[in-house]
Every structure is written in structure tokens, then in C-alpha cells.
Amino acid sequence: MNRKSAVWLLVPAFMGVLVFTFFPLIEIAIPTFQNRNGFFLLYAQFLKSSYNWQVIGRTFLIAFVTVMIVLILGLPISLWIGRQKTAVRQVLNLLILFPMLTNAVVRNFAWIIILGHDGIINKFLLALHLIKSPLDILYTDAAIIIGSVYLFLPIMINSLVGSVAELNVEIEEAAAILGSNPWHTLFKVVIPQLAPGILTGCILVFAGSMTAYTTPQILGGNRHLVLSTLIYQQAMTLGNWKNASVIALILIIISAFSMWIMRRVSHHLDRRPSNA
């Protein structure tokens, strides 16, 4: 098959992406710029509100903290799973991904039972006399982060396991022979080799956390809005579809810019020799 024929085979997929991805975005964006008083008036009005900036900051903070916690938890688990025998690794991967077969709504309602005033955590702490009254965990930013970590941890582990399995163990052995301690080997030898897998996992988790609706809605409530729940409020409760479109586009821009920064950081950390 020559190169020209291969390019023509990509045309249906390209048209599918164009029609089902970019065309709806264009349809959403056009009404937000159709204003007699100014091209960017709706965006300026949205960004003038301090409350909206609080929502943007909360959304970004929750996504960032979720990525950091998931990475810290997922890296050692991935290193352990990735160095098991193939059969054992496949079984462990299946167990890690098994919770994802359950609907996210069901899993978040389970966290209501765990985090509520009469939940397992508060009952346990009260039984140990560590607290005098139940903690307000549910319907807080912390509850959203806990639910998001539980939701996206399997994705991070799955992204890293493949990279761990391809690690060159001889490099680690050489570092140990030359006197490198385990922590120095981890940060100077292992993590740079895992940079592509870490990048993939961070992008998937960050994008998912930024745009997640079910977890913030169920565990955060109406007092702790993020951009996704604010979009729903503007569109479905207030019927203001233009403002909802503005928020959606701002969310896309923030997510894309943040992922670009993560890609730049990952490129800096990747010490593997290039093919150039």
C-alpha cells in the first residue's frame, strides 16, 4: 500500500472527528460572539464576577490535587504490578479496572454512605473517641477530591503499568553499582523513563477531573460548584444557554492550556535519547 492510499483511508476517520467533535464546538461558540455591544462581551461579563473566578479556581485546584494524589498513589502500585509475572500482572490489571465496570453514579452514592454524618468514617472516629461530633466531610471540596481520586486512580495505574513493564532494569542495576541510593535511582533513573506514561496518566486524570459532572454534583452539592456543574445550572436551571456555552469554552481553553503545560514539563523530564 502506497502512502497516498493510506492517506485516503484516513479521510473517513478525519471527517468523523470533524463532524462529531469540531462542528458541535463551532455551533456552541458562534452564539457567544453574536452580541451587538461587543464581540467578547459575554466572556468579559463572566470573567468580571469574583464568584466565577472562585468556581474556576476551585475547579482547577480540585483537578490539580486529584492528579497529584492519584500520581503519588498510582506510581508505587504501578511499579509493583509492572514487575510481576505476565499472568499475575494481567490478573492485577483486571482487579484494578474492575471498579470501572460499575456506574459512576452508584460509586458516588456509596461515598455518601461512607462520608456522611452517620457514615463509616465518622462512626469509626467517634468509636475511637478521636472526635466529639461528626465531621463535615460530605458536600465539601475534600469530598469531591476523594471521589475523584477513587474514580481516576485505575486510569493512572493502567497508564503507568505498561511503561513500568518496559523499563530497562539494567540501568537501575548500573545506578546501584555506582553507589546510587534507592530514592536517587527513583527520581533520576526510573521516573524520567516513565515520563511518557506519567504524562498520559496526568492528562487523562486532569481532563477527567476538570470536566467531571457526576462526582462534583453528588459529593459537592450546590454550595461547591465547579465549572461543569455551573454549566448545568446555567443551561438546565436558568435556561441561559449562551452563558453555558461561554463557560464550556472557557473550560476547554483552561483544560487545553493546562495539558500543554504538562506536556512541556514532561518533555523536560524525559531524559531518553531522541531519534533525531
The other form holds:
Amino acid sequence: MNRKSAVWLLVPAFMGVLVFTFFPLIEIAIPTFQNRNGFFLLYAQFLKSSYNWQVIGRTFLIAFVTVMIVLILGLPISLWIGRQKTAVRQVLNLLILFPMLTNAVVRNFAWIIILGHDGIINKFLLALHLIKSPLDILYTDAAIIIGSVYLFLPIMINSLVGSVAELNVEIEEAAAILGSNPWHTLFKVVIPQLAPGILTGCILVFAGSMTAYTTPQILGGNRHLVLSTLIYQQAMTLGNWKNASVIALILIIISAFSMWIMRRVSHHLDRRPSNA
Amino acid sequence: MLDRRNKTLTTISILILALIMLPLVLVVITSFNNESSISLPIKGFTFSWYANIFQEPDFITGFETSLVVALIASGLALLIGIPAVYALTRYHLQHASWFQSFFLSPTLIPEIVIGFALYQAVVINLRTPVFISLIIGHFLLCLPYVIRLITASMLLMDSHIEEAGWICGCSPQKGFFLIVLPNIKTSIIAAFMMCFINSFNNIPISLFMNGPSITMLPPAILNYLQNNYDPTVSAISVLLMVFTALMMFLVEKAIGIKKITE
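Next, report the structure of the form predicted in complex with the partner chain; the form predicted alone has already been given.
Up next: the whole complex, starting with the chain shown before.
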């Protein structure tokens, strides 16, 4: 087979992505720019509303806080799992993988049972007479963050455990012999070695929680919209297709831009010689 | 030192592990409650919510549709993705890395946007049947997994084995089927499983393409949850967890579960 026939092997995949990813995007993009009164009129209108800025702000806030919590929870357990004996590690990996492969509706629904008015937390606090009436935890930004953390924590752990297992324990022993305390070793020796894995995990979690639909839909309710739930509401509930397209393009730009920034930062922080 | 014998680290880690497992355990417990609302602690024990699942036609047809769409989309992604990866890894084409990124590009577009754009362009404008559109959307979801996993194993496979076959008179086509495919068998299974699981669990893309005649299981559960609050949701959640466990067991038996997380 020569190179020409090799090109034919590429054509179906190329056409598939071009026709069904890029053409539809162009198709929804074009009408948003067709206005008598200006090219970017719809975008200007969207960005004029303080409500929409609230939605954009919430989208960022949820993604940012989620990444931070996922990192803080994910790091210790990854260190622990990564340093178990192989047999124990395999079992623990299965326990982490199971929620990852379980449907997101199920995982978010579990938190309704915990956070709802009739949920465990409220029942517990009421029984202890710490509160008089149930707290509104469900359908808040906090609930979306909790749900996102729960959704993305296994992904972070999964991407860190591999890097932890590759660490050379002798380097830490050397640090300890030279008088470094465990905390100092953690921040000056362990975390810098894990930096590439941590940064990859953070980018995955940030992009994922920023564009997730199911969690804000189930745990945020109608009054705590993020960009992804706003797209669906505009398109399917209000039938405002142009507005939905505007928001869709804004979401693409914001998420692509955030990922680009995070990649730049990670290249900057990653001081391994191969990346220099 | 920070290792598995460190008591603080062990305590924290077990607490986090409990945090990961406990919510799912709660779902299982509530599914057996004999009260009509989802609450804990449960008052009595019943299986009736499991029976109730089969009273909901959306759950039954949803499961069937989700299964069929996931199988077709995964198969299609392999059928189209493997030749593309073969061309990219064996023919030293110009711009090979550009093509690679292009094939992975659907992952950069938020799924909700893919669903919305496909709905408008394919279902509304081209009047494509909803079922076909679902297959297309799920194919886009699957293709990047195929490209990534198959590329990794094609690069690991020694191309001299294939060349040896050609020298011994094997045609390139025959070589592909008799030498290349058996060598990358494990990653084909891994890719298929990842495609299948992600397609089966997908919500944002399926959500837009829920026609009057077609229901997918995850949107059906989401819909039920928004209109009812009874333990039927817990029961179907438990069945989905059993389904996930079954898939994991199959992967473990076939190729070892580690292969799909790499």
C-alpha cells in the first residue's frame, strides 16, 4: 500500500469529525453574527446583563473551588494508595474506579439523599437540636460544588496514584536523613515530583466541572444556573435558539481559554529538564 | 515518612475513601425502604421499588435504546478509528500530529455544546432521524478513546513483525488482519469498553436527542427524578451500579482492569 491509499484510511474519521463537530458549530455560530445593527450585537447584549455575569461568575467559582477541594482531598489518599502493596493497591484502585464508571445521575442523586430538607445532614442536626428548621443546602452553589467534588475526585486520584507509584522513596529517605521533617519533605520533595500529574489532574477537573451539565442540573435547581444549564434552558425550555448558540460559543471560548492558560502555567511550573 | 504506615495519612485516607463509598451505600439502603419517599433511616424492608422499575416503560425502552446506541456507536468508532490510527502510525504522513489532534478535538468541545449543535444542525436542519443523530453524537464521544488507546498500542507494537510478514509474501491487507489486529487486541477491547461505558452513561448529548419516540436511560432517570421523589430512583440506581460492577468484572476477566485507566 502506498501513501495515497493510506490517506483513504483517514478520510472516514476526518469527515466524521469535520461534518459532525465543526460544521454544526459553524452552523450555530453564523446566525449569532447576522444582525443589522452590528456583528457582535447578541454577544454585547448577553454580556450587558448582570444576571448573565452572575452565571459566568458562578461557573468559574464552582470550577475553581472544585479543583482546590479535589486536590486537597485527592493528594493524601493518592499518596496512601500509591504506596500500598500491589494486591491492596489493586483492590483500592477498583474502589476508586467503581464510582468513576457509575452513572453521574446516580452519583448526584446520592447527594440529594444527604443534602435535602429531609436528608441525613438535616435530620442529624435536627435530632441534636442544633437547628430548629432544616437548612437549605440542596439547590445552592455549595451543593453543586459538593456534587462536582464527588464526581471528579476519583478522576484526580486515578491520575495521581500512577505518578505516586513511580516515586523513588529513597529520595524522601535522603531528605529525612538530612534533617527534613515530614511536612517539609511533602512540600519540597514529594509535591514537586508529582507536579506534572497534579497539573494534568487539575486541568481535567477544571475543564470537566466547568462544562458539566448533570451536577448543576440535579443539585443546583432552577435558580442556580451555570453556563451549561443556561444553554439547555434557553434552547429547550425557552426556545431561544440564538441565545443558546451565543452562550454555547461563549462556553467554548471560556473553557478553551482557561485550559490554554492552565497549560501555560503548568509548563511554567514544570521544571523538569525535558520540558525546559 | 509519608507511606502506608503513617497513621495520620492512613486515617485521613480511610475517611476520604469512606466519603467516596458512603453515598453509594446510602442509595442501596434507601432502595429497600417501604415508605414512599426517599429517607433514612428506613422503616421497613421491601423489594417493591425494584418491581416498580418495570412499571415504567421509559426505563425499559430507555435501557434497550441506551444499550443499542452504545454498542453501535462503540463499534462504529472502532471501525473508523482503527484504520485512521493505522495510517497515522505506519505511513509517516505529513501533518500526522495535526490529524491526531483533530481526531481528539471533540473532547475539547463541551458535551452539552456538541449535543446542542448536533440537535440544531442534524436533527432540525437536516431532518435526520433522532436515532441516527444519537449514533452520530455518541460516535463523536467514542472516537477520541479509540484514537488515544489504539495509538498507544500501535506505537508499542514492533512494526518489524508486520514487515516480516510482507517479506514472507503476506499481502498488506492480510497482514493487517492476521498480524496487526491480533497484536493490538487488548487495546481494542479496552477502547471498546471505555466507549461503551461512556456512551451508556452519557447525559448531555442524549438529552437533546430525546425525541418523542426515543428515550435513553440516563435522561429518563433524570426526568423521573425531577417529577417524582420515591425509592424507584434508588432501585434503578442500584441496578445501574450492578451493571457497572458487571462491566468491571468482564473487563478484569478479559484484559485486566488496569488497561482501561492508563
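Keep in mind that what you see is a predicted model, and the values were worked out from it rather than measured. Just so we're on the same page, rigid core means the largest C-alpha set that superposes within 1.5 Å between forms. Numbering follows the first chain given and starts at 1.
Asks: For K242, does the CA position differ by 2 Å or more between these two forms when the superposition is done on the rigid core?
Replies: Yes; K242 is a residue whose C-alpha shifts (by 2 Å or more) between these two forms when the cores are overlaid.
Asks: Please say whether, between these two forms, the C-alpha of V65 moves by 2 Å or more once the core is aligned.
Replies: After core superposition, the C-alpha of V65 moves less than 2 Å between these two forms.
Asks: With a threshold of 2 Å on the C-alpha, tell me if A212 counts as moved between these two forms once the core is superposed.
Replies: It does not, since the A212 C-alpha is displaced less than 2 Å between these two forms after the core fit.
Asks: After fitting the core, how far does the CA of L9 move between these two forms, in Å?
Replies: Here L9 registers a C-alpha shift of 8.5 Å.
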